[in-house]
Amino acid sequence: MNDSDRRPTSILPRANIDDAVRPTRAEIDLSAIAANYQAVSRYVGVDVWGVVKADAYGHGAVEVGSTLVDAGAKGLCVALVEEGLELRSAGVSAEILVMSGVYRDGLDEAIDAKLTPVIFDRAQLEDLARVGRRGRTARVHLKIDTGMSRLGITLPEVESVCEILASMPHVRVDGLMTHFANADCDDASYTDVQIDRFAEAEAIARRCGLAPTVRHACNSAGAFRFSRARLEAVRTGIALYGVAPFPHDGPALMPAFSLRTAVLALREVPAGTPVGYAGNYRCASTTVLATIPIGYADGFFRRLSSEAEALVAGGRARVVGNVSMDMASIDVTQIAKSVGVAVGDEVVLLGSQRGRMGSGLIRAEEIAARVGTIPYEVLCAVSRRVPRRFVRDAHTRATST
């Protein structure tokens, strides 16, 4: 089996929007992502590398990666070799940094596909030595652990590791990087310590003969808050998808992800009627219930049971009863009285809608707060059985229901 046979066109198959029968779908506004990229670029004033790991936080790595490159991104960041191969198979030619996923023979695959692996552990030096013994060359970035305590060369190891790397003529250390642990926390003191440690590690690396041309330390929050740490490049993920990583700083951003479905069934029930598994919710009065074809198997958390709200005709309707694997119920009583509700009407669980009741917006931050998590998890949780529709300028179009 040759290398081209081994490279996946997709890590996992995603539902095809053209084959979808169920009305549930995610809608990705690529224009919003491009606009967010430009806003971040203007704000930070250095190169912005787009983080498209985890299928671009659920938005679609190939489509988002291509959009970012077209918008001017010089590089993309992934977690796994497989993610980089997916982009290469789709024709993405920009530099792709593999930040954490060089496992087993992954280094050879990364080099074959012209991916840039990150060296973060002394044990990887032997893998690099084998590359040289086979007459091959490698361009890498070196990661320093300045306080995340996850991946990276620790400060006491920096000198010895850099000396070994400098002795390898077939290895070119193009980049030096670290990762901030607390950039989105109110207290900036620990990030300041990490910035100073990174500067110390850089000085050691250069004394050893390494000459990285790009230094990068900032994630989205770090890029917005710590101007002295922007260096030659920043790595932004969540900001490109329209979520502010730190609400007190940064440019205005446009949400790019919406989760939409439609009313599957309607029924009016009397007061006291239990709704859903276990009957934990009972209607306080006569209620119009709408059943919608989405559930926790799609990434709409069960923890949202009787907690979340949805948009119907631009107005808010409460999710009631336990969210099932494939379905949920919403109370549309007031909307039905005001403007009417019919089977087939659009329902928005995440994103914006304009309709007969007005305009509404549900952000990932709101859902995250309701379930006690972070917006990253909300976006990544939407499963691949939910087809993605890629659009442009959705934020300027009215969705009328």
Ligand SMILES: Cc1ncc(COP(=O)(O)O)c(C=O)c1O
The other form holds:
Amino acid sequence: MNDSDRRPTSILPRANIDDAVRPTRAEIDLSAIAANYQAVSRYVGVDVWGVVKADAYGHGAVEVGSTLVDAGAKGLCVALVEEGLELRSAGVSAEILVMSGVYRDGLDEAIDAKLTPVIFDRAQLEDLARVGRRGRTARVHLKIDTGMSRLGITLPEVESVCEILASMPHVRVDGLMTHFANADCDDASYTDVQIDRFAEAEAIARRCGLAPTVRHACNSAGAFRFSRARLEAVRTGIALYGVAPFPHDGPALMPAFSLRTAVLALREVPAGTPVGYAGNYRCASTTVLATIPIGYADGFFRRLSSEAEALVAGGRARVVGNVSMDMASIDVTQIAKSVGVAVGDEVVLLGSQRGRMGSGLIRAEEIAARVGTIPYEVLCAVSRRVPRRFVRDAHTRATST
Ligand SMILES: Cc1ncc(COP(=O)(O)O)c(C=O)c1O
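Would you mind giving the form predicted together with the named molecule, to go alongside the form predicted alone above?
Below, the chain from earlier opens the complete complex, with every other chain and molecule after it.
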């Protein structure tokens, strides 16, 4: 058995939609992702590399990566070697940049799989030298820390690191990159400083004899807000998933992720009835409660208890009581009165729905605001117990009927 035989085809196996008994599922609209890719490309006017790390922010790396490549993306970005290998074993042949997870032996593995490692630390130079001693060549991108203080060669180190890289005949530094810390903050001044530092680092690298052909600095917010930093390519993640990284900047985007389930049980309870663990929510009046089969084990945060809303028949129903591991309760009193609610009716926790009450949309931004986090975490949190269903044109269907 060789190394590639030992590799799992997925680093995070998910519940299979074909085996699912429970109606709870995530629906990923691949057409929305392709449309977002086109919108971002048109807006920025340079190459757009799709960031598909963390299973494409929970959307499914293989399906999203393939969709982006079909839509024209020249490259994809992952965090881990394992994530790159998953894409390779699914047949994705586009360039894949491994942005952070290249640890020691991982460099050899990355190179063997034709992944492009990012060199972000002086200690990796020794690993690169070893690659040469093995008779291999390496095409890499070099990351500069211009102010994020996370990964990258710091400005004082740039010259010595670039001199060593330039002296390695088996290494080709194809790309030069940095990452912005504050691109989505109101105050643009720190990003401006980072852009200037990146230009300084590039000048040093070229003086040392390196000739990177692709420079990239921008995440989604950077790509929309800092046109002078678009360079040859931008690395966008969240925008491709339909979340605006910064209000009022960038093209119109379509959410691609929805979280859907169905009413499991219904009961009408009198005023004063406690709901859920700890009973700290009490119904103020006679209430129709719908129990839904989704809980914090699915990534529906417990902090959404008595906070979130869900869509039923296109109308809004409030989550009441504490969210438990596998279930939550919603107050459907008004919807039941208006149009009726039955066991099996669809409930949408994230995404759009059209029904007899009208049409509604719950965005990841809304849930993030209720929980006190960022939309990225809301999307990544949906657990592997929730099967993914990949659809096309779901948005058009939900808004045009
Ligand atoms: C190095 C790097 N580049 C690009 C991105 C994409 O960022 P965004 O999803 O905000 O576009 C990320 C995401 O965190 C990242 O870590």
